[in-house]
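The chain below stands alone and is given as structure tokens, in the form predicted alone.
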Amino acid sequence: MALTLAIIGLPQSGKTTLFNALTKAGAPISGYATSSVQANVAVVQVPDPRLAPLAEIFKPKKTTYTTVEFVDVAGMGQATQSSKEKREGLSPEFLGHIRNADALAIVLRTFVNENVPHIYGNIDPDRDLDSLNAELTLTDLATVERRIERTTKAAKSGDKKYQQELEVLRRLQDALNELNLASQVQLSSQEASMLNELFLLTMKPRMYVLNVSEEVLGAANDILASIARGESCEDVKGELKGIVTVAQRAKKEGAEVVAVSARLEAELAELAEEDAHEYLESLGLPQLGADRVIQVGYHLLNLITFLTAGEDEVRAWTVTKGAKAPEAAGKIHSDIERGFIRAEVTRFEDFMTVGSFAAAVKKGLQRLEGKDYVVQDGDIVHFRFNVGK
């Protein structure tokens, strides 16, 4: 399963720094968007820390990650007030973009630069949201219009489905109207997978990356960790005020919130692995930002990795979680799921506390599970099958 993000933010954010820093693809920093909306995309490997120890004691022929893509689009930010009034949204060409991914991931800037000026003269990641979310209310709004006038001529056969539908769509288009986001409308399992083909912006996971600078990223973090914790963090100026503000929205809404410093993940992006984590370490950092965003958008769609280990191959499988055995074997290979027997099931901690699959079956650390057995992440997992003639 492959993870795509779509990173999307005002011209200036530092998008394109962030991009590259997550996936090295050295791709050019402009300014301001222009008429032609173009787009980068890269596919980097997830980090899994655990994939390392596993192929010192397999030595296997390869080692496999799992891999996430990103997409960055030129930068939004049109939605002025004077664009609102007009009902403006997002182009085709932006929208072709950005409609398929997973996730999005909404780069905030927080630091002040003379040398970057920001399209509104001044540093408020709190009203770039706002005009972000502007931009893409009413471009799920006009599609929910569309939407609106198919199913009304349909409903006119007297088919309650379209009528059912129709009051769904209505109840969006008020809440669209007013510019409140699609997430946030309260819907049945049954009414959301009624609108899953109308790919919704407003009703995809987000996530909010504040770029923040360098010397306020470890505060930010502590920031972050306070309020997750439910505290109110009120007693901060500057740049942390806006780091705050971000966070507490991103609390209320159920999204994901993470802060890191753009410019110096690039730089550290050119840096030797090792070299670039004694760095971070100086700075009271467990890991690059780049990463932390890769796990929270795994989090943010409900995503674990198992894993499966021999000589020919150590490799990281992505399924969502709640998965059972035979549905996480279909990731392998149909077959495999079409014939499934049982799963051979060890955690990667037991596992590495003994170093075999044999010292792990001896000490009773190695399971036998069924069918019914839900996948967790870190499992290693050896599958049984039998496809028959």
The other form holds:
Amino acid sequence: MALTLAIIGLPQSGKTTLFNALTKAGAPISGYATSSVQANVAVVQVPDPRLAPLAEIFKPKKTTYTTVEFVDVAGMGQATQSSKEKREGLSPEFLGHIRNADALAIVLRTFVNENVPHIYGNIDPDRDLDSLNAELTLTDLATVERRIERTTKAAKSGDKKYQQELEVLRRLQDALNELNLASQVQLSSQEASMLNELFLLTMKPRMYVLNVSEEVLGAANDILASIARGESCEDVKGELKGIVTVAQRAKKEGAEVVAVSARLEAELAELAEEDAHEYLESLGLPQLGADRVIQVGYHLLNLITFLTAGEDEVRAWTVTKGAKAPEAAGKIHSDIERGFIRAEVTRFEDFMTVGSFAAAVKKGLQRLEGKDYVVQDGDIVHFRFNVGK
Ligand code: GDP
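Since we've got the form predicted alone here, give me the form predicted in complex with guanosine-5'-diphosphate too.
Starting with the chain above, the whole complex follows.
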């Protein structure tokens, strides 16, 4: 089952435009379905520059990429539109979609377009983020308070477990009341796993997708790089100001941030791949923004990729960071996990310097690893296994 990123944001921020660009860039492998709650869902391939060179060498019958799922859900920012909806908060349909997401891609508009009105009347991504966070934190607050009620009753039995749970819930309640994100509350891993079943929206890993005007895309990328290096970027004007503010917030929170022009991406997605790359180069951009969104999203999910390569298939596989060799083997087939003997591991970079497994063995570039080996991103793995009787 693919892991899911929910694309959320205010109305008219460019969510659907981005979704369309993503599904084209990443070549959707299942068509997208529109359900009754205005959600577009698509499984997209994660671009991986290592597969093409491997396929050059092995000339496999099939090349298979890893995938993630994106779901584009309308339904935020409605609270500003009527006081009735404000009281009711986010709709159950909307919540149904985002509670199950593994991470959030939050689209923030900085692009200027007179023909596309902003629900608050002007462009301010910092305010928009506050507004989205308020909706999410208030929803989480309601969840936590319902749980506090239940746990308070249960705690009357005197069971220490419930007392501890109450203490954690109250800490969360205080933070959410101040409109802080649940992810910013310091929790031990035991406390965090206790809260898993609440599916808190502000606990999910998040990336900010700044939807910028095409003209400032280059400058926006420079700003994101500078802020990631710890520079301050004070002297900027106009649209770039909002970009700096969001990038600084992301850094403080440990969230990822990407700048794209959703409209440009959607246009590029219509072009043949070569033409799109030529056009990107003419703009001084290294790769499609849609590809970056997919790659950063994948990273956000705490996933790494290992590879298998042969004449039948060159393939990228997903495992959670920290997974050991047998678990990785199990992604391919449960028999391989069950009968795991060892893993023959060659680093992708090492393999490319020699061009074959035989040469890798000869040069001492292939390692034999046992069941405690922690698989690394970019390992090309061949599993030895024996299922016997
Ligand atoms: P959603 O409501 O968040 O799904 O927003 P849409 O994707 O439907 O976009 C709303 C409008 O903004 C559409 O008319 C888009 O063409 C326009 N739009 C989206 N992205 C951009 C952009 O990067 N630049 C400009 N100028 N317009 C955009």
